[in-house]
There are 2 protein chains.
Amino acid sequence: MRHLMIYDMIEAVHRSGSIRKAAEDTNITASALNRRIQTFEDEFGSEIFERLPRGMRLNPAGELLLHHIRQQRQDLARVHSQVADLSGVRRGHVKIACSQALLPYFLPREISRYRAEFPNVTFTVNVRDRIQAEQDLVNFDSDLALVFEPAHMVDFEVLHAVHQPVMALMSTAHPLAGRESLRLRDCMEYDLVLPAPQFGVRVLLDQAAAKLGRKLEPALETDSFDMVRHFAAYGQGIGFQIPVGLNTLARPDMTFVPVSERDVLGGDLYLGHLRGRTLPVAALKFAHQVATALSAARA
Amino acid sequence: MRHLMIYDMIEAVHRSGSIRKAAEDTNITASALNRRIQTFEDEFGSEIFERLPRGMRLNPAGELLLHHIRQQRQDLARVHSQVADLSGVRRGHVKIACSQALLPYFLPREISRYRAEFPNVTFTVNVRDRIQAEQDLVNFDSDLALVFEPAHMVDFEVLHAVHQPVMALMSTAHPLAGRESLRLRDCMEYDLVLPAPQFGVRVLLDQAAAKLGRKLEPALETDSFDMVRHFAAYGQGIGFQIPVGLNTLARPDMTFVPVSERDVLGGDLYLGHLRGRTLPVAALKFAHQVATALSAARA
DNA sequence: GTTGAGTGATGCATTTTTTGCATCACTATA
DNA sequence: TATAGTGATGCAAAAAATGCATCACTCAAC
């Protein structure tokens, strides 16, 4: 798409902050792509940068624009994956952003399933908070979304949800393994290890202990989920993760004991896209899937 | 937007099927424009017209693209819109697809309205009937659309709609003339002009008549209202029309009663534009004005 | 202050791309 | 079977984009 070469410029441009650092990205001199700035400026009718002292800054039309640029970038990909899926071969490249909790077995067992299926569809994934993950969204860098107890939820446009109850996980070898169910006051007699604050079970916890006049002091607070589930497996200590994130038969070592929804209600773990896109073929089918496979692991 | 032109060349081709006649529009020669064609099929990767002995057609995949390249036009001139705005004046280009009883009183008055503050927007108004307008949406061949008992709405998303209740108009003269409100069996002891059938007016008539058991026998049948409103003034007959497409201090001679909602239970007129299309402001702003102008003219 | 390293802008020669002309191969229609 | 229409293509000319060298300017460090 030589045609659209200038927008990859302007966006060069944005995000090195300077034409002669963006000419070495573009493979062009600073000389080229200032005088092609200029004449798209010209053309456009209202200049897109401002020149400081120190380099280039999108103005507010510059903003305006770059919107434009990424949203019909985005479609001409949407595009490409429908004309690919006219002649039989589904083709494209599919962008998640998802809540951690995915990533371990979940993600993995879908994309490959997805990919034997249809081997020229990619994928990129990037773990991203409830805030970043629909920032993304809004930013063009994913096409999906997939997100446990979501922030705001205004440009998020919810493809699918299931309900995730949570669990507690421990070693085979805790006092507590072999329950049917767990209340939160007898985890508290153990030590626990918890993801940090900003992750979505660990609000849904510390608002179940506040409603107990509680507060949770975990013998462990890390951002990594493997470091919850392999601290809980080899220590004596009491993680939580949702069910979407555990895997039975890849842990004969590990127990997953619900805890009782009278004391935390669980959350929801939501599918979703930019609100009023229309998503590639490849997205869109994955998204389906995906779908399916959380409907049916609920039951 | 130099870099936009294949897009224009693509449409070219597609609207006259054939790459010479294109070419005079384009005031290219053929040539030229035949090695554009097949260079933008090769960076797109694959071909988006099929070649007939007569000519050329879009194929799918160039109906898909034709689709992208109208919207990405639409956005570009909303990016425009909002541009202008940021510096204080507004600029753009506004395309309305409405019923006909809007042209004459109702969007003249609310386009030379606007205008008076943003001289720098222009109008383009075309006559659509309920089915048309929807599809203009679609082809983005319209920003709004102003219809009165639209049939789809798929495609529509509405911005405002105000109920239209039926009205008879007639010569002061007329016999009925003076009255507070008329039952449809009066009007049918004389002569009546109507609309065509494919018209949301006469819709609603023949549905209230059917009740009735009666058909509408009319003496005059037309596509143009405003040839109801002239032969209701200066004939003995009764014409029917809704409320904005009227206008009591521009026809003195004339009577407007309204049709007892008993018999005809009126419609309502919707404005509106394409679903999840994000307007320029230009169209936007006009939307509003329009949607004040339709309450306030009700009350 | 002075200096130096960074920025974007610009004149000019060179390279690359696009265009126009002439012509070919093909196909319906009269 | 002639004819008028279609798209495709080789080649030279025109136009556009690029690269190099250099200017004018700002800011931070000395």
Second form
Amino acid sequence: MRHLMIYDMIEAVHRSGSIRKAAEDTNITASALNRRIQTFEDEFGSEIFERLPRGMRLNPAGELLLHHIRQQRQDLARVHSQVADLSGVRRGHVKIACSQALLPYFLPREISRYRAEFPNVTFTVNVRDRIQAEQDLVNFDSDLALVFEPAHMVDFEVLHAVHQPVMALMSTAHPLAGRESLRLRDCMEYDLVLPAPQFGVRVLLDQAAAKLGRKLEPALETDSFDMVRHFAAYGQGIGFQIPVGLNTLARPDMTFVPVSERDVLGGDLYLGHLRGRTLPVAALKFAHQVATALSAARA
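Please give the corresponding structure for the form predicted on its own, as opposed to the form predicted in complex with the DNA shown earlier.
Just this one chain is shown here; partners and other molecules are left out.
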């Protein structure tokens, strides 16, 4: 819409930090873009950018305006979604910030199920750690977040939570593969492949090791849960994951054994959105589907 074009330009300058780079992104000359920003500031009654020797930066008034711009866009998207519902055709775009554990099996399945019923709804899925996911919500970069053990809950409205124990991953040929449950000290006798420190599973494991008076010393540390699974499948190593990220049918060469909660307390997988925000119809409908699927998986 034409009246939103200036908002696009303001965001482009904010992202790039300079008029010149923003002009390239918006296919307009730098002088024309600068004039439009200055005209907007005159009409707005306040400067919104600090003019620095090396570029442009939003001032406090600009930060307030940017929040308003993002909120207005989300409100418009919600209205579009509601209007589409009036005609009986659900449309919209759902943006999700999620932990890596949701990527291999859970989210692909749920998005496919949703689009089978509402093919005009599209999705964006971004991998975020616990802190980044909440920031995505605050910036209106995501509608929903699915994260394990969020570090900050100030701006997070919880729609659903499901408990997730920590599982040990290993080859079916591993000496510990036949057990019904494992103690952490037993796992520590073997090569450990651990997720990076920012992940919730790693936080729980480090806390448990500290209670035992020990420190985890991984043979391999990675920010990829695919790497955790594959490394554990090839030898005597043990990896760790939460159940929502596992599928025994897809990995018959591996076994997944729960780690005793006497050692490693499980955590919660949270589904939520920005506190105080009204979600578009498509995002809210998908959130209800996800909550139902998580409850069914737990049962």
